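Just the one chain here, laid out as structure tokens, in the form predicted alone.
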Amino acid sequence: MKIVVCVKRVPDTATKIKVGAEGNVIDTKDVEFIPSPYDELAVEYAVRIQENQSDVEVVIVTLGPAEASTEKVLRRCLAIGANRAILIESAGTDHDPYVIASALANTIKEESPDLLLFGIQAIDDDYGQVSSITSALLDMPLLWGVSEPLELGGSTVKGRCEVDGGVEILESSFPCAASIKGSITDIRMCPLIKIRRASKKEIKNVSAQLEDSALSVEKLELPAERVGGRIVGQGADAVPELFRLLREEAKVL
């Protein structure tokens, strides 16, 4: 069995974002970049495949930069146990869903894989698109949000996935694909000697065929400062004036 694993790289979540000279992309100098949490949960997912069943195979692709930030991406999903990683190269990092989910199908296919995972969505534009618009071109059927360890018989995958009040099982045969939503798993800490392995696994560079975005991005601008809160009064007797300040100057009522 194959299992390609789709991984985004995006800024850590404790970075503190600047936007850059041109009003319409972060600025990357000094940021830090990890694996987007979904798919490095979805990575967790696959190993755990390969590590219950023999003959797995686990297929790490990504598009972006070929710069150190990505290759430190690429080795970590290695570390947590994948086999080898496919970098579709990509100067920009501006390109809408339909791009990118193109340039991933286009690799993919070639792979020819039996199961192909996504985490439900990337951190940093959470469009949460790219599983459906990739599987739908490589004419995949998805299990859309997983949030359990995927259960996978002789010939089917089942998945179970949290909804308005119940869980949806789903069930596909092979191939198919599944995002992940998230699940009691935790991932994996990894060994010094895990690491050392990884810098050794193979990272094969593609060239990305990107096709012209519909989708451009106009302005960025960070949301503005809050400003702390007041005490107006205690009990009853300060309803009255909270009343008066939401209407004469928060204006909501």
Second form
Amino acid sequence: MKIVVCVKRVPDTATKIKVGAEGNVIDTKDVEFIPSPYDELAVEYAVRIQENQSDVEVVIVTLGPAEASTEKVLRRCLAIGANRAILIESAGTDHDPYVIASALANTIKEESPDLLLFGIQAIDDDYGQVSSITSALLDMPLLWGVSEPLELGGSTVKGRCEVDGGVEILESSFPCAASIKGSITDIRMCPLIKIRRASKKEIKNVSAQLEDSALSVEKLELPAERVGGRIVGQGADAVPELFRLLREEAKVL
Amino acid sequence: MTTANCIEESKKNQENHENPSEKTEKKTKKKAPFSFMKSAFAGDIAEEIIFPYPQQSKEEKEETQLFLKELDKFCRENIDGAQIDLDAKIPPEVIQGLADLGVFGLTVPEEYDGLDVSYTFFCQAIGIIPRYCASLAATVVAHLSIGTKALYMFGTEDQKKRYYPKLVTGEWIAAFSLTEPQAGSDASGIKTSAKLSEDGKHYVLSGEKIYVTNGGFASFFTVFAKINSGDEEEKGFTAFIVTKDMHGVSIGKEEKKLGLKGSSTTPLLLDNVKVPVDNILGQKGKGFKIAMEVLNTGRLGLGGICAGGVKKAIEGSVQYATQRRQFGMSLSEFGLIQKKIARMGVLTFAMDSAVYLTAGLADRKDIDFSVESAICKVFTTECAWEIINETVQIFGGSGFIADYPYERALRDARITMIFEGTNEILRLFIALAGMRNVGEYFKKLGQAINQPLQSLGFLYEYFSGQVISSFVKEKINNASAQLSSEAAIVQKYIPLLNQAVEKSIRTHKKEVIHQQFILERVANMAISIYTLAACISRVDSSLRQGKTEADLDQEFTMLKTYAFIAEASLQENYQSLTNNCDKEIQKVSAFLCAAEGYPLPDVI
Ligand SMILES: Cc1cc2nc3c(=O)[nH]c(=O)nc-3n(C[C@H](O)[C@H](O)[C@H](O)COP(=O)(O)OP(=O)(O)OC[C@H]3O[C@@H](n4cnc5c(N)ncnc54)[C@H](O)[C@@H]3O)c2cc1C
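Starting from the form predicted alone above, please write out the structure of the form predicted together with the partner chain.
Next comes the full complex, and the chain you just saw is listed first.
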């Protein structure tokens, strides 16, 4: 069985984000990148399938700039246990979901995987659309929001998917795609020996003709800095002032 | 290690440098460059050794960063430093977790399932652990940096096959056992004896070792003992592998300590222990050299621990100083607190620069870095002490209270200035190892004086300063123009260091080894020169990688500040060579010793 896992590089959650000079992108200088956590879980899950079955190959596909920080994200996935990785070169990762999905689909088509895994959403833009569009473009059924390990039969896949207010049990034939929720597995510690082995695994760079994004980001703004609370007075006398401030300053009433 | 030992140690290191291992000799073919600091003592600025600043390869950097992240996560989630301090015990799961990550294989060759990482990698990795628990860091480095290091450097294939499988998994913990009740700094005074058995198969070891880190749970001991033998070659001492399961090995009671309470420190008692002759590490009689080479790398590792560990104290200080308010302002708005915070940052910048320059030199494997690693040890342990002490001060009363981690950090940091060579002994070593090189030169000069006719030219040249200027480089050409005023400080003080050394050798001749007031100042000058040169090289390399001065605003500002600190120290130490109250110091000390206490009556 061949499993392809789509991984997006995102800024480390611990990074202090700065808006770039253009005002609509993140300044990536000095930003640490990590695999988006749901994607990383999908990689871990794929590797666990590999450990429990014979003859499973796990291939990582990402789209992003051909630079050291992207490669590091891929090495991390290879260290978890994936066999090889493909980097679709693009200037950034801020394209609209359709553009990204079509580039991914073009590359994945050549790999013809039996199972295609995604994290449910990337934690930077939170679009959550790439899995649906990519699998649609590849004509693969999608099990969306899988919350527990799949039941992998000889010719079918069964998955428990969480939807608003309930659970759907979906079954599909191979090949099929699934997007993964946080509860499916947990990330194990990664010993240095696996990191070292990963350094010898293949990362193939492919170039992509990206379509123009229909969607563009106009402006990015950091949330306003939180200011501390304030005591406006004590006892019943303070109530009118409190109301005034809530109405005029905080504008919540 | 006495003063005589210092000279001995410096000789060993030099021999080592003159006979680089065959492997490197074949590879490079070129004569290995000398040490940067030993050259500096001779007035030579061997800048090619420190420029460009060493860089990890892209692959190694990636591997290091991925591992550091993993190690940091493990430590954050699994280590409770306060509890370990209270229980005076590290939970076995923590050791197991580190073993699973591969920590015990960091310094084991790949053919024995180890990872054999570079010093640059190693120092970064062990710099993570003390941020969570210094006791654990001490335990780990006692195993990796000193316990198993002689096996790594001098072990036979057979010895490695026998012991690595258990050591690499952490199943066996290792310890290094040199110190004895009567032999601490003066390691050559050890009394533990080794006597060849009649059948020639064993050495019978007897003696008492003390202060063995990991003693309580180690299974593998690198033990130093003196062979009782008339053979000149075998005199001096010898390193043995002793395992806990050998008959006659017993472990004494755990010591109660000021700090590092979670680490184990015990005596090791050897009562007629039969150690197979196959367990000798390296050559018989060469134990001192082995111990010194092990400690040489151990000191660099300690530098990694200090430079890494203080970052946690800085984080705490900065967080507290920005949040805590007094007089209606946050502490960080007060100049006196800013001074403390800035100094923490600048010293850490210098610590990192020196440690990773030295680690890079060590990784080249063809260069003598013994003086440099001793500098790193003295400098980083004293900076760490200062930084943690100031952290306690910034926290005010809370710093003293055990609910906060800083009283523990202060207790834990204290020992670093004592073990792996006390900072006093290492200052003597730095000065004497550097002077020995210059001393060799004077020997040549001595010959010249005995054969005046043939050597007239030589003497004339020397006294006119031509010899020096003919083979010595006095300028730094490699540093970028933006760094010229900092480079000028190094350029000014290397010749002054040389002058100071030459003058004291000329004045005191062989007795110079007992002139500790001078030696300390010379060592302090060497420390400032090396650490500043390391900072310059580091910033220079960033500039050469295409960064601009504006990109490097933080680095430039730290460098400028450190240059100011270093220059002040250089000035003070240089001037006090001639302008001092050494005589009075000796007298006052003598008054107190004679009076067996404070000699004057209490003032009413
Ligand atoms: C927690 C802990 C862990 C340790 N771990 C180990 C270990 O794993 N293995 C091991 O072998 N040892 C270990 N030691 C021992 C340690 O290395 C020694 O304590 C250290 O070398 C100093 O020796 P000493 O205690 O005998 O002091 P001394 O040698 O008696 O020194 C006392 C003081 O005199 C100064 N002094 C000594 N000689 C001179 C001189 N010539 N000139 C000027 N000043 C001088 C010293 O600097 C020091 O300030 C450990 C010690 C401790 C406390």
